[in-house]
Each structure stands twice: as C-alpha cells, then as structure tokens.
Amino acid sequence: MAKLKWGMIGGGEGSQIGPAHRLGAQADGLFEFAAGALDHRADLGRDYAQRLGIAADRAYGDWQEMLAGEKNRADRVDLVTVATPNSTHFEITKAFLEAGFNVLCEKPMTMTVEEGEEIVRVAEASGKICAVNYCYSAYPMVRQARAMVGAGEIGKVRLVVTNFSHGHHGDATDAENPRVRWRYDPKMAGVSGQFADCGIHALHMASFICRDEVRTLSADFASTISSRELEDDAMLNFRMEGGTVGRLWTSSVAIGRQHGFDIQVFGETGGLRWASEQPNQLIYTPVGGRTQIIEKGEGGLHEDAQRLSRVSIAHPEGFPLAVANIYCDLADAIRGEVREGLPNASDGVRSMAAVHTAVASAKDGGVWMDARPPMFR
C-alpha cells in the first residue's frame, strides 16, 4: 500500500511538539514526509525543511505559500498538520478544509466557540476529516478503558474524577522566561491559561472515556503567581448529559508533579484508573473483588487496545506512539475506513465552549452554566 502524503505547519527546529508529530506521523510507515511550512521565519523553515528530507520546491516559507503550492498538485499532500501558535489555527485550518485537505489540527482548534463552530461546518461542508489532537484519548490503555465502559463492564458510571496537575510553572523567579510567561498572558494565550493549556485534555478524556459529554459546569479559577493575568490553577466540578458527575483539577503550580494526568472513573459495578505516567497499565476494581493490574500487550484486551499495540507485555510504549496512534486513525479514515474514537472537530468546540463557560463561571463566583457549544444545544 502505498504511503499517505504528509505535511506540516509550525513545528519547527527546537519545538516542544514538532518532533512527536514527526515521529508520530511516520512511526507506522504510513505517512511520507512531503512537505511543510515549519516556522514563520521562512529562511529557517525551508532550510529545516530540507535538512528533514523534503524536497526543496515542498520547503515553503509560511502556510499561505505551501497553500499556493500544494493545492494544485497531482501529488498533493493527503494531511496537513496544523502546529503553530493557538491564535493562528483558526484562520490555517478553515483555509485547507475549504481547499480540500484533511486537516490535524493541534489544540486548542480555535480562540472562540464561534469560529470552532465554523469549522464543524466548513469539515462538513467540505466532507473532509478535520481531526484534533488529543492525543492522550489514543494511548491503547485508554481505548481499552472507553471499550470497558461502552461493553458495561463497570455498569453505569456514576463519577468521573480527573487531573492534570504539575508543577513546572511554579517558580515565581522564572515566571518571565518568555516560554512560560505566554501561556499566561491574554493577548497570546486567550482567554485562559492553565485549564485552555492542560485542563481540556482532562475534560476530554472524562467525555471519551465516559462516552458521554458535558452539559453544565462551576469553575473556580486562581492566579497564584501575583504577575499572572490568567490563572495557573483551576477546580471545576461539572454534570454530563447522562447524569454522571464529574470533578476535574488542573495546575501548573503543584511542585513535586510531574505530568501529572490521570483520570478514575467510577460505575455501579466497578472502577478504572489510568495514570499518564504509567500509560501501559489500567487498574480495575470489580465491585466486592480484587483489584487487578490489565497490562497493555496482554491477551484478552478489547479490539482497539490490541490494535494500537506495537510492541509486546512489558515494553513501554510512550506518548509519540500515542501520538501515532491519532496518526493510523488518520490513515484508516482517509482511506474511508472511519475509526470510532477519532477526535474531531466537534470534540474541539465543545472543548473551547467549556474553556469560556468555565472562564465565566469562575468570574461570576462559581455559578453553574451551560458548557455546550450553541450549536449542540
């Protein structure tokens, strides 16, 4: 089978994730490295580019040149990877679904609900994939968990409890170090920071795992570092359209965490818990019984946990290959075989409908309200 042609935008030289992208996306050998626009300084993203493999002509200073470039082609790319800064995927991500490339687009997928509504509807319009990167959803440990539920091995889940919690910006002496202090300033982060940054990816996993979708939400939020206009901890405790409750802490502040992301879910007739840093094991509690250890690689998971295992029990398998593992979604999709799981556009507004309900709530002293984009309401 031949391979899928792959491009990229931002993700350049020294990128935090640029290099899992790449990895990820070629891991499986299902994706070539085609072309790519990899940094807003056009001299060192093509020089890059070429140093990575592409061909000289497919090495574009800036997205709107790869556009001009690629759209016309016989050999264009089948994906393009969207990886710049948040404020840019918006405009990046309408222009090449409506030029009809299926778009990867990191997260946050917008700044506002309405320009992600936008975007549910140009991917449909313009009947391509337009996928977003919550790559933690794809570790085969996780899919076994939401396959778990969906089978009713842990009867009606009752609560969902999940964090993503570290303490990597808790140093008041380093708080204007340039790639810290963005993530906190409105006018490069948005409207929030630590729950846009970290708290999403938690949220998001309550909803996949639990397969089910947040309807209303109360948020407190604090800026625990007096320079810091947006907050750097939040709380927040919320209901799912199928009754479930939910309470979910995000921090940048917790020193002695590291990553720091794990999730519990609890059912009338058992409990799971994953932990980011131990993503090859899911504990499960059967009620009145023992506590038991499910390793990835082990017979008897469920279908998609198997499939998106490469290697055998005991050998880790660590957050590129999750990341790859959105990457063989991908393939199969484009190839028009849909992967139930895929996170997608409208994963990404309800995501950014919480961010804002949440930002609101927290300004209005925790008032519980709506966290559903308009559209899905």
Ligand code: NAI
Contents of the next structure:
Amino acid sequence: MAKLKWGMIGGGEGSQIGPAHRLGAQADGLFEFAAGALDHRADLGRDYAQRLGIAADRAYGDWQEMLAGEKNRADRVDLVTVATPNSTHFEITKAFLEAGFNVLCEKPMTMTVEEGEEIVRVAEASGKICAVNYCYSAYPMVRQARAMVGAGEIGKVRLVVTNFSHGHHGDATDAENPRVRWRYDPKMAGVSGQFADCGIHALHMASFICRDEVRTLSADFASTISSRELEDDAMLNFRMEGGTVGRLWTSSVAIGRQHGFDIQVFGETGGLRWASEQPNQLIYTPVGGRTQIIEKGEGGLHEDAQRLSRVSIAHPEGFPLAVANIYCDLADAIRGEVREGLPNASDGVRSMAAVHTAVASAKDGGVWMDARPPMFR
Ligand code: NAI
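To test you: the structure above is the form predicted alone. What is the structure of the form predicted in complex with the ligand?
Next comes the full complex, this chain leading.
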C-alpha cells in the first residue's frame, strides 16, 4: 500500500511536541513526511524541514505558503498536523479544512467555544477528518479500559476520579522565566492556565473511558504563586450525562509529582485504575475479588487494545507509540475505515466549553453550571 503524504505546521527544532509527531506519524511506515512549515521563523523552518528530508520546494516559510503550495499539487499531503501554539490553531485548522485537507490539531483545538463550534461545522461541511490530539486515549490499556466499560465488565459507572498534576512550575523563583511565564498570562494563554493545558486531557480521558459526556461542573481555581494571573491549580466536580459523578484535580505546583496523570473508574461491579507513568498496566478489581494487573500484550485483551499493542508483553511502550496509534487510526480513517475512538472536533469543542465554564464557575464561587457547548445542549 502506498504511503500517505503528511505535512506539519509548527513542531520545529527544539519544540516540545514536534518529535512525538514525527516519531508517531512515521513509526508504522504509513506516512511519508512530505511538507512542512515548522517554525515561526521562516528561514529556520525551511532549513530544519530540509534537514529532516523534506524536498526544498515543500519546505515552506509559513502556513499560508504551505496552503498555497500544497492545494494545487496532484500529490498534495493527505494529512496536516497543526502543532503550533494554541492561539493559532483555529485559523490554520479552519483554512486547511476549507481547502479539503484532513487535519490533526493539537489541543486545545481553539481558544473560544464559538471557534470550536465553527471548526465542527467546517469539518462537517468539508467531509474531511478533523482529529484532536488527545493522544493518551490511544494507549493500549486505556483502550482496554474503555472496552471493559463498554462490555459492562465493571457495571454501571458510579464515579470517575482523575488527576493531571505535576510540579514543574512549582518553583516561585523560576516563575518569571519566559518559558514558564506565558502559560499564566491571559494575553498568551487565554482564559485558563493549567486546566486548559493539562486538565482537559484528564477530562477527555474521563469521557473517553466512561463513554459519556460532561453535563455540568463546579470549579475552584487557585493561583498559588501570587504573581500569576491565571490558575496553576484547579479542582473540578462534575456530573456526566448518565449521572456518573466526576472529580478532577489538575496542578502545576505539585512538587514531587512528575507527569502525574492518572484515572480511576469505579463501577457497580468493579474498579479500574490507569496511570500514564505505568501505561502498560491496567489495574482491575472485581467487586468482592482480588486486584489483578492486566498487562499490555497479554492474551485475551479487547480487540482495540490488542491491535494497538506493538511489541510483545513486558516490553515497554510509551508516549510516541501512543501518538503513533492516533496516526494509525487516522490512516485507517483517511482510507475509509471507521475508527470510533479517534478524538475529533466535537471532543475539541467540548473541552473548550468545559474550560470556559470552569473559569466562569470559579469566578462565581464554584457555582454549578452547564458545561456543554451550545450546539450539544
Ligand atoms: P513549543 O513552543 O515548544 O513549540 C512550538 C513550535 O511551533 C515552535 O517550533 C515554533 O517555532 C512553531 N511555531 C510557532 N508559531 C508558528 C506558526 N505560526 N507557524 C509555524 N510554526 C510556528 O510548543 P509545544 O509545547 O510543542 O506546543 C505546541 C502545541 O502542542 C500546543 O498547542 C500545546 O498545547 C500542544 N501540546 C500537546 C501535547 C499533548 O500531549 N497532546 C503535549 C505538549 C504540547
């Protein structure tokens, strides 16, 4: 089967997420890295793209040049990844969807709910795929957890508890470092700091595993380092459409926690626990029974978890392969095979609605509010 052609915007040399996309897209030989506008500095972006093997005429200086250059080519890219800073996602994603490209957009998909709804509409009208990179949902044992919930193996879900709390911005003497500071500056980051950055991964994960959507929430935000305008710690209570009770803690000042993303799902007949720092194990306890460790790659896993386990049991798989799983599902979807777990623009706009609702709730003393985007009420 011929490789699909892939292009990326952002993700330049030294960026945080660029390498994971390059490894992920190319891990299975499904995509050829054919085009890129990789840096906000045109010359550096062109130079880096060529060092990565992209032909000179497809090593673009900016995304507008890439759109103009790609849209009339017979061998135009089949998929464009948007891995630029948050405030640019909307205009780039919209422009490429309108020109008939499939897009994988980094999270958060947009800055506002209105922009998010616009992307959902544009994606629908274009008939193209708009995926959002909630890549943790593509770990095999997260897919196993989702499948177990779907198969009723823990009964009706009563409670979901999730954390995405690390300590990497907990040093007050480093708070003015420009690489840290912008995340808590509304002019750069938007209405929310830590919740929009990490909390939405946890909230998406709760919906993904529970197979349910958030309906209402109540939030408490804190800026524990007083010079910060936006929150560096947040606690949310939420309720899902099906009645599941949700709790979410996200923090960037939890010194001692490293990646700090974990989730527990408690049903009527069992409980599940998964943590991103031990991603190959899913902990399962049936009611009245012993706790078991379900290992990635073992026999008897649900089909989706088996399909996305790449190397044999007990060999570690990590973050770039989870991103690769997103690209596998995208390649299937581009070729017409439906992959129901692939996070999409609807997930993206639900996150934006949750962010804006959490900000409003926190400002109003934690009052409960409808967290759904207007288009899904
Ligand atoms: P970064 O600041 O490390 O890198 C951004 C890159 O984009 C740089 O190479 C920069 O030159 C380039 N860039 C900026 N504006 C551009 C433009 N207009 N056109 C072309 N290139 C441009 O940022 P980082 O941490 O890599 O984040 C990028 C995005 O990825 C953010 O939206 C972030 O939220 C998301 N992200 C997602 C993660 C996940 O787990 N899914 C993890 C880390 C980041």
